[in-house]
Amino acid sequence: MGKGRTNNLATVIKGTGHASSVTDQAKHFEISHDRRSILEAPAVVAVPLLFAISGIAIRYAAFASVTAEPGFESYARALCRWDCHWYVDISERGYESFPIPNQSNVGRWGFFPLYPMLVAGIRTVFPFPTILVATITSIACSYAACLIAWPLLEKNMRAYVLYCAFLLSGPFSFHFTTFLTEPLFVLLTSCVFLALKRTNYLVAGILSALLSATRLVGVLVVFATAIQMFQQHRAQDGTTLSFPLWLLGRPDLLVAILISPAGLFAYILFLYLTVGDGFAFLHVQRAFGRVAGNPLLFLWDGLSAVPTTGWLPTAPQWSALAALTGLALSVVLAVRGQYGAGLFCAVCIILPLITNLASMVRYVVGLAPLIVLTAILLSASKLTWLAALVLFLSACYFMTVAWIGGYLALV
């Protein structure tokens, strides 16, 4: 009966000291995760602050190469080419009520308000140049859009690092370094699609109108919030057919679709008030020789502009190849279950692709679900991500001089 009893009270001890290693175990994995966080936290800010150094560095070194003039205001002015002219004019002049004389009735208004007057409000409070102004802007905006990366990248380091060197020191990095949109709705894009991700829809209800008066695609993200909504009422067991009934009895939601492309609708609303038509962006685009088309056609006319000389795509070549492509990657996104995301990618580049191939490289390469997928896949293996990171750096520098050169495939 002792003896009975004292091996019931070894099992109990034994019992005991197991739920007492589990737990010491537990303890030790909860401290080396948060030890882990603390440690990623200064890595996640340091990261895209060295491509922001290292980029601005390798593109005067572009720059340097190919002009006398010294300084970074001439830097930045010789990286503001193409549309960007056009939004230095409108921060400082605002938009003409009636066509600009000698300019074949060419009008601001195809360029859209939000970013324009976030560099006006900026100079107000600095006043320095507007093209320094905008630069430094367009820098602090791609390196914000890497911050809210890490959570869509699912905290992957290396195709955090790859994102980062895209964005900020990869070969189309004066896209986003200079007077342009992609900044602003790299970073807004990237916004509205975490807040998806977080089933926060308020939110991204107000990012969307935010993006709708960046760029006219902007506000074609709101088909990835019904989308979402949609995948939600899905995994709550609901119905298809149920699900306008579901979306009626949440007001919360019903706001968010609303207020969506609340951007778009405040800018017809100001060029009906000041120039008498509200659809003005739309109706100036045939002066920049945007005239509604066959997109399988322009693509064919792309491909088929081989080079007379040489073995280098042209430059409509290259719009078709970066067309297709975008299209490609827009598929993926939805193979892997991201069809809000895959979508919008896709929409963003057909509607333009009606007009015709101009800027086609710019459109696909500023889609940040695009970036997010393509920094993913190239970091599958260590070597195809070293690879990618070396190429992204060394092509930066070939790519700025081709752009202050005015190739047109980069416009």
Given for the second form:
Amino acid sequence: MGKGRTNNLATVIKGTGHASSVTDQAKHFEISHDRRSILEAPAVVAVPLLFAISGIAIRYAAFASVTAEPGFESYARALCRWDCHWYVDISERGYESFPIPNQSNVGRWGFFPLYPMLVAGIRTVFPFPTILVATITSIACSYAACLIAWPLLEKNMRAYVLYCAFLLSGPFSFHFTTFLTEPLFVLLTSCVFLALKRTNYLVAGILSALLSATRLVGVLVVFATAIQMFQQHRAQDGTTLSFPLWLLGRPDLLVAILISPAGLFAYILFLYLTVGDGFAFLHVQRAFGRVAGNPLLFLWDGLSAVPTTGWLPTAPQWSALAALTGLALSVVLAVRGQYGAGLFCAVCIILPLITNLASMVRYVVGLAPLIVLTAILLSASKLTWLAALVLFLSACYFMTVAWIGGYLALV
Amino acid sequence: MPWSDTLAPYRRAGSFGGYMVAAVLAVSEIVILALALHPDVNADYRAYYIDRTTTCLNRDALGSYTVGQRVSFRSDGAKLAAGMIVCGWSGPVADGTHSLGETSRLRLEIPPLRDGLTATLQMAAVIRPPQMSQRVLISVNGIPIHKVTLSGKEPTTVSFVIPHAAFANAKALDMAFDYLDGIPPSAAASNIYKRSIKLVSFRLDAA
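The form predicted in complex with its partner chain, contrasted with the form predicted on its own above:
Then the entire complex follows, led off by the chain already shown.
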């Protein structure tokens, strides 16, 4: 916004001013803006790099404090917890057909293919252990997600620093730097919203297709695209009733919408051909013991799971609080006019909440629009910004220890 | 001729191409959805994953067994017991093999026999107040054979006759245990986690 605003201001001054002093002022604006951009560019590249390095150092220190085995590979393996093992398996062995070998009920079908495929592809070029390749790829994805966030954060350097710190050196940075889908999900979500911000719907559609092959909820970003299109239509004095006709008259927009779920449909087709059931990714949830229920009841059950000793919230309480915070931030997004992002985040939280609170913390912290919003809100004052930065960096150590120890709320 | 008129045919072609791509995408997605709504799976898959009519996913397990042999379902008999376990069991551990879900199954190869068999099982109920007993319905090759109510934590010896008709034309003896009083670990937990009994030992003798 900063750049746009400066440019607009310069245009206005150029357009209306006849006096030479006004023209000089405009030139001064442009020159100072260019200088600022030149100075900012290295910082934009360097900030996430510094946090990537500090994050590795902090998490390694946490790893070293709980294990005697040294080395980066041991560190990468120690951080590979819970779903990470499934992704390693998929990356190395692909998906199984039915019956599942070793008389298991639990197929890998519930885990979406794009990220393990990407890691498998990179591993063919760099033949190192999967977890090493995945860890480096995840760090690279999170780094790229930071760069993409720069324009989404309206080029607000304070918010940018906080965003990068959260992703790469923050309390949940292990989610974004091990073999989970979160790094790619955050990167692709940021790319989709950047494309939408630039009203480049076709690019947003193609990226949405990739997002829908990364995680099931990725397909929901199509709603954000449709809302953005509707907002554009309204801004052009279109009525609500004329929107469907306007959309049908724009083949580029139709392609953008229809291509968005292509990743999910490709996976459904793959499962149909290998397992015989296109919805195997949903049906296999039974073997994981997931049962559909009332999200409000799950939230209540989580909140009322009070600790028997001490004052620290229990794992279900953390999960319920994460869901509520995520939903509240989604509302804030909507209030700020980001209806598409707000709806996307809210549905991404509510959909898994239908089964239970499992992995809720990870799901919430992996929603890029919420991280962007939080970074902007916390950087509103220098004091909150500094406090948040210190908190992120120090919590990184303790949360990594908890993650390695298998703390249930972080699953 | 204005530029706009020169470009008009290309614009029309681009627009037509866009509609074609949209149509191909829409049709592909409808076809894939239709395929997904009509899964091509076997009855076992459908019963467990789709219809959810069983908690025990049938598998092609077939244990070797000699009539008169006692098979321990504690840790000490893990190797022999493992071959017989089809589904709905967890373990074996020190106090036996625990049932998991609403049904458990064992399957073993049997030689051709002229008469029926006597089954002798040692089982213990899983108890959590107020549930103080466990009703178990035992079937062989789909035919209900015996119903027992287990109570108390100590293993109970249960003996019953399996009529020859139940396995006369079969190469395998498929024994199913249906639990009527399974205990879920929590109110919201899936029924695949229900606990009912611990199987300690298994033996078949000629009747």
